[in-house]
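There is one chain below, alone, in C-alpha cells, taken in the form predicted on its own.
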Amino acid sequence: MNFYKRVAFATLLVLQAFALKAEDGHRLWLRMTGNENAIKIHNDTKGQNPLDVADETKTLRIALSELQFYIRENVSIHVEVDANAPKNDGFSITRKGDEIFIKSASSVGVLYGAFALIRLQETGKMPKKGSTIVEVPSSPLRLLNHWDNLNGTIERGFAGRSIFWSNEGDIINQNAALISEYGRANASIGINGTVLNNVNASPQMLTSERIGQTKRVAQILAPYGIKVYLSVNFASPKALGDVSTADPLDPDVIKWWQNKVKEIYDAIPNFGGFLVKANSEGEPGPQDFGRTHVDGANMLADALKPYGGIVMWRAFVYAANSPDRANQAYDEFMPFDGQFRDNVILQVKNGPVDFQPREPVHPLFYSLKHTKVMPEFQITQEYLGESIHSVFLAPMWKELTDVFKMTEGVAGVSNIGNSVNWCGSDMAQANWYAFGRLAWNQNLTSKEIADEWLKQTFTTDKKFVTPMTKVMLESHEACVNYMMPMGIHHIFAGGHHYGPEPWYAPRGVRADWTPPYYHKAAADGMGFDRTRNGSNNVSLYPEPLASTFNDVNKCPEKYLLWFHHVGWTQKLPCGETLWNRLCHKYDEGVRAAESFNATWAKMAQFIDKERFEKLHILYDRQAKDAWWWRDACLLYFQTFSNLPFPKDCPPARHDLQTLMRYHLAIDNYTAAPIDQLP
C-alpha cells in the first residue's frame, strides 16, 4: 500500500472511530452522516488534464470519495476538470434535474466544489433544479500561520501541542492521519496554504533534517490543495555556522540562501515560500547590518523567484522608545512603497498595535499603493480570552474586509493544537471556520458564517441555531465592552494576556509593554492623544477619515480613547460624561456575558451532553471573568477620576487591593498571589 493510500485509509479509520464515540468536537463542522444508498458519481475528466495527472488524480479521488460518502439526495453527480471552467481555484455547480455538474479548471477547484455542495446539503440549501452557482475566491493566498516551535510548544497556543513538531523527536509519521484530517478540514473551507512554524523562527528549521520532515508534511497536505511555507530566521546563514554574517548584500550570504532554496525545492517542488519576522521584538533582520527591509526582502525574493516562491515580510515592527507604537510600521514601510520585488508581500496586522480586541484599521492598508499587501488576522484568541471565552471574530475581521479588498492574500494565526477538539474549545472552532470562509468570500456576512457553522457543528434545529447565532454575533462587542471599551487598548496583565492589569508598570520594563503607556489615565482624564496636536497618528489616514478621527465630537465612540485624551467629566455626543459612559459600557459587557451563559444553559436538549457540559463551564467562567475585568478596570480608573459609579451601575463585587494582588489566570479563577509567582 503506497504512502497516500496508507494516509487515506488511516484517515478513514479515524473518522469511523470518532463517529462511534460520544461527541468530543474532533469532527469539527464535518459531522456529516453517510448515505444509505450509493449515488452515481461520474468522473468526466477521464484523466485528460492540462496539469500534473498524478497530483490531479489524488485530489480528484478525495473529491469523489467525499461526494460518494456524504451526498444523501438521490442524484447523479458529474465532476470535471475543464480548462474553460472557473479558474484560480474557483468552481461551478450546475443542477439539471437530478444531475449535478461540478466543474473547475483544476482538480483542487473540483474538491472545493465538492465540499461546497456538501455544505449546502448540511445547511438545508441544496441547489434547486435549473440553478447554477459560480464561486471564485476573494484571495489567491488563504494561509494559516502556525506559531509552532520545534520543541512542540505553541506560542499563544491554547489547544495543546503542535501536530507537526515535538521535543521527543520526529512525530510526523505517527501524526500522519491527524495531519491528513487537518488538510481535509482546511480544504473544506478553502484554505490553501500553511506556515508550519513560529514567526520567531529557529535557524534549525532550515537544517536538512527539518526540511526532510517538512517534505513529509507537504506530501500529506498536497492532495488537499495545500502548499507548505516556512518561517525563517534572517540570521540563519550565520547561526548555522556556514558564513560569518547574515548581511543581505554579502555575496556569500546571497549564495547561501540560493543554495538553501534549491535544497528545499529539490525536496518539495510545490513549496510556497518564506514568512519573515525581521527586526521586531529582538528578531534579527537586515537593519542589524545597516540595511533596509527592502534589502532583506528582495534578497530572499530573488532566491525564491526561479521556483515561483514568495516572501511574506511582516510589517509588525516597533522600537523601544517610540512616542507612539501605532505609527511605527507606517514610518518604516511607507518610504519603501514601490521598491519591493513583485514576489514580496507585506503582511500587515489588521490594526496598528497588536491584535487588540478592537483597533482601527491599520493605516498601511489605505496608504501602500505600489506594494503588495495582505492582512494578518489572529484566529487564536491571545487578547480575547484565549480558549476560555467564546468570542466570534468574524465581526471584528469584517471591520477590515469591508474597506480593503484582499486581492493578494490573507493569513490567520492558527488556534490549532493536538487537543481532541483541535482548538481547546468547541466554540473556538468557529473562528478557524470563519477565517477560511472569509478568505474565500470576503462578502459573506458574519450572520451567514455563524449560521453555517452552527448547523454543521451542532444541529439545524432553529430553536438552537437562532439564539446561538445571536450570541455569536454579539460576543465580540460584549468582549470589547467588558475588557476595553471606547478605544481603550493593551491593558492586560504582565506576563500573559488573559486578565486585566491596567496598573502594571514594574521598574525596568520598557514603557510600551505596560498598560499606562496606552491608557494615559490621570487626574485630567484618560486616552492616548493621537490627534494632530498629539502623536499625529490621525494624519496617517486618508481624508475625510483623518479629520473625523481628529475631531473629538465626530470620532466614533468605539475609537474615542484610541485617538483622544478625554476629561472624566467631559460631555460626549451621547449626552453622558466620559466616566459615566465608561461605567455603562463595562456594565453592558457584563450583562451580555451573563446573558450568553443563560442562553447556553437552555441548549442542553438540542445537543450532545459532552459538548454542552464542557461549554457550560466555559460560559460560566466567561461571565465571572467579565465581572473581574469590569471591577479591576473601573476601580483602578476611579482612583484617577475620583467619581462615584452612576446610580444605575451595580457596586463592585471585588475590592481593588484583592484584584491587584492576584492574577486572573487561565488555569484557576484566581492564581497565586503575585508575590508568590516566579
The other form holds:
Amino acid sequence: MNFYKRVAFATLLVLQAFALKAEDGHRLWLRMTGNENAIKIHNDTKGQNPLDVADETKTLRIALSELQFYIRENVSIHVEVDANAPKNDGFSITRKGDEIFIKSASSVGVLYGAFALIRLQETGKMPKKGSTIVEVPSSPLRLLNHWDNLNGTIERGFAGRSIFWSNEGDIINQNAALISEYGRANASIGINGTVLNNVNASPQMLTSERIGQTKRVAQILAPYGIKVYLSVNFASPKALGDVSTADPLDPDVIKWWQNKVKEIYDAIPNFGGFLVKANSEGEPGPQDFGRTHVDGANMLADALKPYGGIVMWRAFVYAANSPDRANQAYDEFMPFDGQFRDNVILQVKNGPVDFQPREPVHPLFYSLKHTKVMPEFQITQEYLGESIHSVFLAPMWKELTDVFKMTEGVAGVSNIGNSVNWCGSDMAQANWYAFGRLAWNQNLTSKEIADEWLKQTFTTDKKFVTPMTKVMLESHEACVNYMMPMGIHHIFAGGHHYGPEPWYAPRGVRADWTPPYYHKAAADGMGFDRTRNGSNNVSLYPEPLASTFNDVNKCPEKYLLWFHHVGWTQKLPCGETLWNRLCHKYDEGVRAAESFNATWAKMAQFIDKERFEKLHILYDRQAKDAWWWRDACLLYFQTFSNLPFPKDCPPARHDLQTLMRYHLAIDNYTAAPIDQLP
Ligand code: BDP
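Can I get the form predicted in complex with beta-D-glucopyranuronic acid as well, since the one above is the form predicted on its own?
Zooming out: every chain and molecule, the one shown earlier first.
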C-alpha cells in the first residue's frame, strides 16, 4: 500500500472501531468491514472525455475507493467509462477468472456498478467466474422529496430536524460531512435527485441567500450523481414583493421567473428543476388568477427549458365540499391530457385520496395517455405508525408498480432527519432502501429487497434473516388489518394521523378532513358508495376494473368498503357477514403484530444489543397500539351495528369512553423519534 492508501485505510479502521462499539444505526445498510488486501484496481477509461468534468472525476474516484476498501475477495477490478457500455446510469459487471470489469457510459453508472458489486458480496452473491450482469434503471428520475421547512422542522417527519435547513441560519457547512454521507447512501441504492424543501413551500426558498445555500448542497451531492431540485411557492414573485401579481400569464411574472431560473442556473449549473403544489390545501396556484394548471405549469416549464430543467406538477388537489374527494384529481387533470409541455411531469400520489395504509391505484395512472406521469410514494410513515410501527412498505408500493411502468420517474417523500439513525427507527431505514431499489428496478420483489436489506443491515445469519423477512413481508398487511381493513380509509385522529379517531368530527372542520366522511358508518352499514349508483368513482377506471369494482360480489375484499356501502349483516363472498368479517380482520392484524413482537424477542442472540433493545420497545408498543386500534374501531362501529363480537373474537381490552378521552400519540406517547425518547 502506498502512503495515501495506508493513511486512508488506518482512518477507516479507526472509524469502524468507533462504529462497532456503538451500533447506533448510523451506518444504515452500509456496514461493510474494510479489507486489508491490496486488491488491484485499474481505471481503464480512455482519453479525457468524459472525465474532464470535475464532478465526473470525483465520482469515479469515489467508485474506486469504495471498491478498494470494501471488496474482500482477492480479485483485480477494472473500471471503465466507455461510450459503448450501458447508458442511462446503467452498468455491466463481467467476471473473467479473478478479473472483474465494471463498465458504464457514465462515471455515475460505474459508481452504481461498484455499489452493486459490494451489495452482491455482502449478500453472499459475488459474481461467478464467466458471468455477466447488466443493469439499467427502470426510472430515469429517482427522487427523494424532503418536506423540510426552512426553520428546520420537517412536515410529517419523525426523525428529528432537517439536515439542510435551520432557523439558526446556514447549517449546511456544519452538516457538510453528514450531507456527503447522505449522498453516498443514496448513490448506493441509485437515487439520483432530491427536492430539498417542503411542498408547502416558503417563498423565502427563492431568495439569493437560500439559493446560495442550495448551491452548497448541490456541490456536495454532485459527485454522488445527485441533482438538487426545489419546491416553489407559486405566489413567490408577489410574496417576495417584486411583482404585484403571480398571474402566470402576466409578462412581469413571466420575466420574474425567467430571471429567477437564470439566477439559479448561474449558481447551480446542474440544477434539476421545480416541484409545485398548487391550488391544494390552501397553497397558491394559477387558479387564484383564473388560470389553469396548464397555464401555471407551462409557464414555469418554459422558463426552465433552456437549461434542461423540469417541472414536477403535483396532482394532489381537492376542494372542500366535494361529494367524493377520490374523483377530484381525475376531474381536474384529465381534461388537460396532452396540453402540458414535454418538460412537465405530473406527480401523482399512488392512491386517489392520500397515502392511506391501503388505497386502490390512482385512476390517473390508467387514464393519462399524453402526459408524462411519475408516482409519488410516501416513505415517511405519516399514516402507518410514524417511526414507531415497523411497517415495510415495498409490498404496498408494488401494488402500483405491478400495474404501472415508471418510465418517467418516481418520487418518495423522505423519512430522513438528523436523528442519529437517520429515520427515527432502524426498521424505517428499510423503506428508504426499498424506495431506492424499486426506483432502480421496479421488478424486484418485496422479498428480494427485504432479504438483501436485512443481510446488509443486521446479519446474514439465516436464523435471523428467514424469520425477519417473513415479519417484514407480513407487516404492511398486518398494519392495514389492525388500522383499517377491507377498504376503510382515513379514520385517523385529526392533525397528527397516528392513532384512531373514527368519531372525530368537530363542528366547523371541513367534512373531508373528518373520518365519518370516509367510513359512512350508520345503522344500515358502512363504507363509501363509489359505484355507478354512488359517486361513480368506479367509472374512472378502465374495464374490466370498473365493472369488477362496481360489483359488490366481485370487488376484491381489500377494497370493499372503499367502493361499497355494505349492510352489517350482508353476506360476503367469503361466507361471513360484514360485521363478523370486520371483527376477524382486526383480530388478524392484532395477532400478526403480537407475533412480530414475539419473533423479534427471539432475535437478541443474532444482533447487537443496542438496536435489538430499541426495536424491542417499538415492537412491543406496536402490538399494544394494534389492540388500541382494534378496540377503538370495533367498539365505535359497534355503536352502529349493535352486534356482538363473533364468539371466537376476544373481548375488548379497553372501553370506548376511555379510548375517546385519550388520543393515542398525543396524550400517551410523544411523537419524538424513538432515539430521543426518555
Ligand atoms: C398530506 C399531509 C400534508 C401534506 C399533504 C401533501 O398530511 O402534511 O402537506 O399531504 O402531500 O398527506 O401536500
